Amino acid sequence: MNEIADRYRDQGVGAVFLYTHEAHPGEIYPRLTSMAQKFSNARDLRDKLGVTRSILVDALDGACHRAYGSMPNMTWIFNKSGVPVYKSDWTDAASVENALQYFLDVKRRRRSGARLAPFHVERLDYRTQDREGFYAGLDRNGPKAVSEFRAAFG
C-alpha cells in the first residue's frame, strides 16, 4: 500500500493508515489498555513493518473504526469533498489501485467535458492468501495469538 500511496500522490491523492487495535493481541502486543500503549504500537507498526503513510490513531474505545464499518482490515477511498467512492472489508492492493484507477479515469474524462452520473456497484474481488504470511504477523504479536487463533480457527 506505501507503494501505490507513492505513485499516486502526485495525482492528488492522500493516503492515511487508521491504526484501531491489534486484531490478535498477544505477549507482544496485548489488548490496548491506554492510549500511551496504543501510540506506541503505532510507532512499531511505522517502524517496524515500514509503513510510510501518515498513521492516525483511533481513540481507546475504537469510535472511528465502529463508524466506519468494524472490519478488522477494510479500505475505504473519499473523494475530495468527502463521499465515500470505495469501500473494502479487506484491504488487497490490486483492487485499491483499480479503484483509484478508474476514479482517475472519471476525473480526466469530467474535464475533457463528458456527462457522468454516478450509480453505485458491488463487486465481488479476490485477493491472495498468504497464510505463511499471516502466521508471521500473528507471530509478532507473540505465541498466544498464533495458539489461539488456531484454537478458534483450525
Second form
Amino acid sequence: MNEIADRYRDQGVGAVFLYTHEAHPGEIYPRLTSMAQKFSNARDLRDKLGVTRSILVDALDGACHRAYGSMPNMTWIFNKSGVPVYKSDWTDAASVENALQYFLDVKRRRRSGARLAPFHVERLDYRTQDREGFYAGLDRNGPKAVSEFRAAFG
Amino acid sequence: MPDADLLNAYNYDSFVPEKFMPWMRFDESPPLGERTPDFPLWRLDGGETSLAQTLRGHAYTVVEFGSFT
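The form predicted together with its partner chain, contrasted with the form predicted alone above:
First the chain shown before, then all remaining chains and molecules of the complex.
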C-alpha cells in the first residue's frame, strides 16, 4: 500500500492510514485504554512496521471506524467531495490499484468531454493468503494474540 | 465523554468471537456515491484535523483502516 501511495501521488491521489483499535490484542500490545497509548502504537506502526503514509488517529471510541463498518483492515477510496467511490472489507493492494486506475481513467474521460453517469457494481476480488506471515505478525503482539486467533479460526 | 461500556467493548481485550464479531459491520456501512459523515481525527503530532479536511486535498484519497495488531 505504501508503494501504491508513492506511485499515484503525482496523479492527485492521497493516501492515509487511519489508526483504529487493536484487533488482536496481546501481552505486548494489549487493548487500548488511552489516547496516549493509541498515539504510541500508531508511531510504532510507522517506526516498526514501516508505514510511510500519513497516519491519522481515530478517537478512542472509534467513532469514525465504527461509522464505516469497523472491519479490522478495510480500505475505502473517497473523492474530493468526501463521497466514497470504493469500499473493500479487506485491504488488498492489487484491488486498490485496480480501482484507482479505473477512477483516474474516469477523470481522463471526463476531461476529454465524455458525459458519464455513475452506477453501482459489486465484484468479488481475491487476495493472496499468507498464513505464515499473518501468524508472524500476530506473534509481534504477544503469544495471547496467536493462541486466540488459532482458537477462533484454526 | 465517551461511554465507558462502549470504550471497553470497542477496545476489546481478547480476540474471541463474542467480542470481535459485533464489530464486523461492513454490511451496515455507508453506501457508495453518497456523502458520508465527517469525524475529527488526529495527526501523530497531536494536531486535530478531520476526515473531510483530509479528503479535500486530492482528487481521490485511499483510506486504509487498521492498527499495529
